[in-house]
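This document starts with one chain, in the form predicted alone, laid out as structure tokens.
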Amino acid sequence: MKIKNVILRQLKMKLKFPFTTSFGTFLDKDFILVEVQDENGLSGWGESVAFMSPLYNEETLKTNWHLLEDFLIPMIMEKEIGHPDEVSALFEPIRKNNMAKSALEGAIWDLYAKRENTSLAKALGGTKQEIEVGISIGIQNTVDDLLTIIDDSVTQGYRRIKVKIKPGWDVDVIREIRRSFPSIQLMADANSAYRLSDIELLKQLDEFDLMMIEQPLASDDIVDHALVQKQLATPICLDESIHSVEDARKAISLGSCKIINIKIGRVGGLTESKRIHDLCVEHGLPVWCGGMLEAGVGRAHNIALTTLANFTMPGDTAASSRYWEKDIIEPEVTVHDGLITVPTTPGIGYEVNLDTVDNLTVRKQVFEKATLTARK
């Protein structure tokens, strides 16, 4: 397979309500799109996931654009590549930055599956023809908008609901949302809020029968994870400390976490993620998807990801509609009684709408393997 154009779009796209975590507020998504294209003309559509301010880790959609275009697709119109594995090998030597890493290898696991005429599902080896899907709901104003918008995802089919906490959102408010809810698989994301002397506040969260609370402690953090997941009844679940397959061993090994989530973007790629899910398997962690705010084509990736054999939580892909007017691919993700049904057609199984595409296109570079320079 020989890449022979690379075509980055940074989109802009308005979210259908403000979405609120512990290290901020969005009102809109800013990314980059990645298109590569075979000397046969096929594309393969990967996306970056970085925000525009280096507030989930330290990347951003301007360091992504940077190792891009200075360095990964460089690397990549260089050589032939026989399997998209080899592609996580080749970037190797760049260290981290691996959500740059991960729109690039991405497309060209869309490519090497529309050329080998199979699903992407199918071409990573998973099996599932439906996936279970869950939500994620935002900080928000009052306690009752909360029970309100997870009262509409339970009518909705959800199979799943997940929580923002921070301190001060925390406690008291989950107690409230198992009052309305008491039955509902219910589960709290820190997003790194807290610290180890939260400790007997977080271990209230046990009478909740939570699913799991997602990255209570730093970012950085597997040892003290460790030290609060002795004392817990609920599943710790690791999240930001997770970027690769030997991030996930050394949990592991310390007893740091009962549940790994899985992001594409935040463990370099399609690749190291099939790798962490293996791992998984050998050591009996279940793994579940994480969300980004993806756009439609991070969104079909998700959910090909999702059809390998240990995904046996829901996941954060909720429908397009959950987030966007109108999504980038046709037709749009949709959702039913909680489960997505798992395209087919060869590659994510979804077409990018180049029109609406171009209507939200603020920026764009062509490369060239005959030049190996950018136009605009």
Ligand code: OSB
Second form
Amino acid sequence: MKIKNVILRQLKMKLKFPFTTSFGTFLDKDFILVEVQDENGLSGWGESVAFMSPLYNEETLKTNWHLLEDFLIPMIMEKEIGHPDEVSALFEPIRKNNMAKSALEGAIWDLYAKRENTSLAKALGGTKQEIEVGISIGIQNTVDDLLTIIDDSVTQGYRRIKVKIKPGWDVDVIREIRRSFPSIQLMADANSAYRLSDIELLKQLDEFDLMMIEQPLASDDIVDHALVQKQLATPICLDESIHSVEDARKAISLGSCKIINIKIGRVGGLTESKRIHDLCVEHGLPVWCGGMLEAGVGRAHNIALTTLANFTMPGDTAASSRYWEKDIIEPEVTVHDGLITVPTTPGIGYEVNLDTVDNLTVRKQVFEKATLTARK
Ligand code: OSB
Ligand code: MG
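Okay, that's the form predicted alone, but what's the structure of the form predicted in complex with 2-succinylbenzoate (OSB)?
Complete assembly follows, chain above in first position.
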């Protein structure tokens, strides 16, 4: 296939509620939606998970636009692409900028699956018809507020509760949760808020039978995590620290984690996500699919990836309606009894609602071969 046009749109969507992590609070979600079109005008869709500020990782919406406009789009325009696995190889000379690469690669995967008349899940080698999901709950003003949200989420059927922690909102909060909910599947995500010197505090969390502690230490660390994991009974799950299958291999061999959270954007795309999944199968580590407060297109990609067999733990892909008054896809993602039914229609399996997209678009740019040449 050949990509004839690429359309970048910057969307702004209002979150239904503020979402607070150890590194900051989200009120809105600004992101880039990528549309690629083939010679027949068929569209594939991808979503960048880069945020406005470089607080989760170093990428931002603007750095992604720059990388897409000036490097990545010109690299794939009019190229004969036999299979989307070739895209990550094409992008290989560009260092890092994984979320920018992933947004475009994801759109090409969707287009490929549509052209093959198969679902994205099947195109990736996925086998599940439904996937199990959990929910990620931000830091709240009071423990009572948090307990109420957990209660609602458990009632709705979410299969696993993840709570965000940070210094000052950790051991005591988890103790209170366990008192009220002795047997739920529970985990904590620190988003890199601790240091090796916090080891005694982290060890106190062993008491609460957590499924895992996600990314306690620095976002680029795999060395200190190995030291901490040796002293913890609770499995460590790495999120921020894993950018590639090579990172995963090193973390596994050092013993830095026992579980990996795969985020498609963080690792540079679906092809790299599959590689990490396969490596974890070889080494007996379970994986699960993380979330980045995605709108519908990103959510759909997460669902397709989660159909791979070793995604054995519930992911963070909650229902569209948890985050948005109105999502950009139809139908919206719904969760029943903690399960999402995987769509079977071609590509991502959800229609992008162009009217909704237009209403939310604050910037738009169309790239076609002629303009790219003219610019040189
Ligand atoms: O670390 O998984 C994370 C949200 C924003 C940035 C980082 C993270 C998160 C979440 C929420 O935990 C995941 C979601 O519900 O999409
Ligand atoms: Mg995380």
